[in-house]
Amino acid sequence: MTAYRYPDSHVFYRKLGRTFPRIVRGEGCWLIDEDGKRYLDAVGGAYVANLGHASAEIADAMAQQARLFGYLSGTAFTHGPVEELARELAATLPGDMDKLYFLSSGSEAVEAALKLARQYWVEWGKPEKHEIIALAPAYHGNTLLALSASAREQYQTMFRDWLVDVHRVPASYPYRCRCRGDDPACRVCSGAVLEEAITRIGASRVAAFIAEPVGGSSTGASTPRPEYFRRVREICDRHQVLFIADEILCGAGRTGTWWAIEPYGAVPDLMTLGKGISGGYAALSAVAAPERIIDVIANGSGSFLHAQTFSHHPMACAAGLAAVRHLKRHKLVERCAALGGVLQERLAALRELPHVGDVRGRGLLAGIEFVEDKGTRAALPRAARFAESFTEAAQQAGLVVWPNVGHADGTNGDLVMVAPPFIVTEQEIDEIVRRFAEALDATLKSGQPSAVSSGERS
């Protein structure tokens, strides 16, 4: 039998000290290996297949495409599924924003949201806005700048020397705040604590503001309070620096509308998009900006300065096209809202459960924090890996997660992250539950994490 792991496979693994499952279809929401076994995706891969797998039809829209061309150059030509994916996205989003640049990767679009808010205001003519602030916890991609605008410490330490300094402030972060995000006045859970940080560096300096609606698995999908991104409108516009919303995983409807900027009633200045406007199907991200900001630059330079080859790809719009356009045609983002709910609802019974500290999220994302200490809120040791022990448990029991560590205190943290296909049923959402209690027993009676017997407070 084939071993797909390293060295056995000259393939380079993401992982080098595991065997890798083949999986050979995908069927709705499950996916299936070479020796049948089935496995629930309850995150959609990386919280991509929003759609679900084996859609027919956007296997045929891209085949469509692929018969006429496949690839142009975003420099020389323009085309059909560019301009339309574009008109029909443009449609969706928030207040002003309707020119879209798309790109593959969502560490592309947060590096071209960065490059872009730099160039603006140098052709502004305040080219000593330069310094970007950004939230802790917080990830926005591993490309050098994104990276640099990530608080992950696991992720920056051995690339520390070519990254840019970046400005941090505490996330609004209810579970680990002291005031357990009930105190309007507390100065991050309101926002404060970014007034104070632009005023501290100078707001003449100060280009971008950058932040996620809805954490994502930095954060476990926490949501701040209904006012927090208001206060943050209020005062990037006071001091004359650009929000970026980073919505490449809370958006395209994951947390039941569209974007999950849109119940804060708050509008940003530029916007990344990707994973779900693709369903998966193909690697496309984007940025989302207003004619006010790009008027700047057509009047200036005229060309933005951030140059890709497989920018404005004809497949990847044509992928994107079809995905958005099943989106709508099928009412996915109210259906993510409505089970949504249901998934909130039955995913709240694992608080019960030993070492399951918070259940919290919006539409179909959820994050499940696991903590040694219900009571203290302390974090489980590091050295437990538990995070990765349940993952891999879970992924035995046929459930696929997502992890994530350090979010705690940038070392200690474990939590891992839901958020199946929008076509999910109420049985598999059932499902999804009685895998996740399997494989946490699993991974408890495998002797994880150490400190099991310490006397944890329910």
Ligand SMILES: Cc1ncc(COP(=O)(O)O)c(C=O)c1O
Given for the second form:
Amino acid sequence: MTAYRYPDSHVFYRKLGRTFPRIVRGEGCWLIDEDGKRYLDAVGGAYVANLGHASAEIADAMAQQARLFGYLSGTAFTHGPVEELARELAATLPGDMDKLYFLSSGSEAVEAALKLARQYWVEWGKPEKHEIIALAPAYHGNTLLALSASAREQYQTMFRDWLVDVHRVPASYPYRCRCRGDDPACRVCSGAVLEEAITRIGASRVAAFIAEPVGGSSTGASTPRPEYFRRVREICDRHQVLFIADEILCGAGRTGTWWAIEPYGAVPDLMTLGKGISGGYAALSAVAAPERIIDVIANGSGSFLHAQTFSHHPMACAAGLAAVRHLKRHKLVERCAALGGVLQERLAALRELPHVGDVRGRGLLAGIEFVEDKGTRAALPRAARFAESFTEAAQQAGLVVWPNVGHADGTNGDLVMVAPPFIVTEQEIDEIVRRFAEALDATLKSGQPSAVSSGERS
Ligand SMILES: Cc1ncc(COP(=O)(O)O)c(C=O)c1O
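Any chance you could show the form predicted together with the ligand after that form predicted alone?
Then the entire complex follows, led off by the chain already shown.
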């Protein structure tokens, strides 16, 4: 029998040192492997399967499209799925954001948004505007420009010579900020650091500022202060800098509103969408932009210089269209808000457990941060690989979560994310909490974290 591990199979796996369970089917929030073991998918794979697994509605829509045509080039033709999907999404987007350029992955969308910002300024007559400002911690993807914008040491080191310089300002991260997110005058939590950076670099050279409205894995579902993005908007307006909201992870309803930026009352200049917009039934991402930006290119060179074979893909758009209509028809964004309240309340009980320093989030997006010492918030030593061990223990316990590391200081920091499909039930939320505690117990019994002192404070 084939073992699903390197080098026994022909697959070049994403992890070369582990054996993979082979999933044969999904059922709502559950994945079932070939031995019949059931996994509660508490993170929709990677914040993607927002509608749950094996939706007959989406499968039918995709099959119907495949019978008509699977592919045509977006340079020569348009088609129903792309027209309808753009219209449906535009109706949900904030402010004047109403044109969509479809791609496949989130990294591509980030590359495209940054390139669009650059092309806009060149065609507007300000070619000196090319500098990018991003947050730290932050993650925007793994292709080279997106990786340059990501404060991820472990991904960047190997490719440093190929990356472009991106300016960084500290992200609003209340759990690790001296002010705990409580001081409206805090330079970081108020966004003042952005203005300082623009002034330092010179506004005439800055093209764009990119940020996630609610932190994804990088800050473990941290939510900046309510006025943060209005301040960002004012700063960007004052200095003619485009504000790009990366909603790839936190968008498409995940935080209980269609877009995570909504409660802040700020409208970005560009948005990147991905992951959940197709519910994971196809690789689909998009850049959203208003006419005021695209007009500059329409009246100039006439096209965005970002040709990709699979942009505006009929099958991907058919999946996206079915997913967006499904979200609307079944009021799943509203459900996400309601069940999000339940999730955050039930997860809060985990604070009592050893090494759980913080539990936070919005809607069905939650981060649980592990620390060595709850009193000092000292991170666990990276060598202990706590988040990774916990995630493996959780999978053993039939629970799928997403780990993140390095957020505390660039190297240390362990957290896991919980982001179940929007169809999750209260009983399943209780099961997530139960299995989480079981996995933590198993992790600690296995000798993790190896370097933890016994005198931990709570
Ligand atoms: C906020 C954010 N932006 C961009 C990306 C990149 O998306 P992808 O992995 O689809 O390339 C991710 C992926 O996790 C993300 O979380």
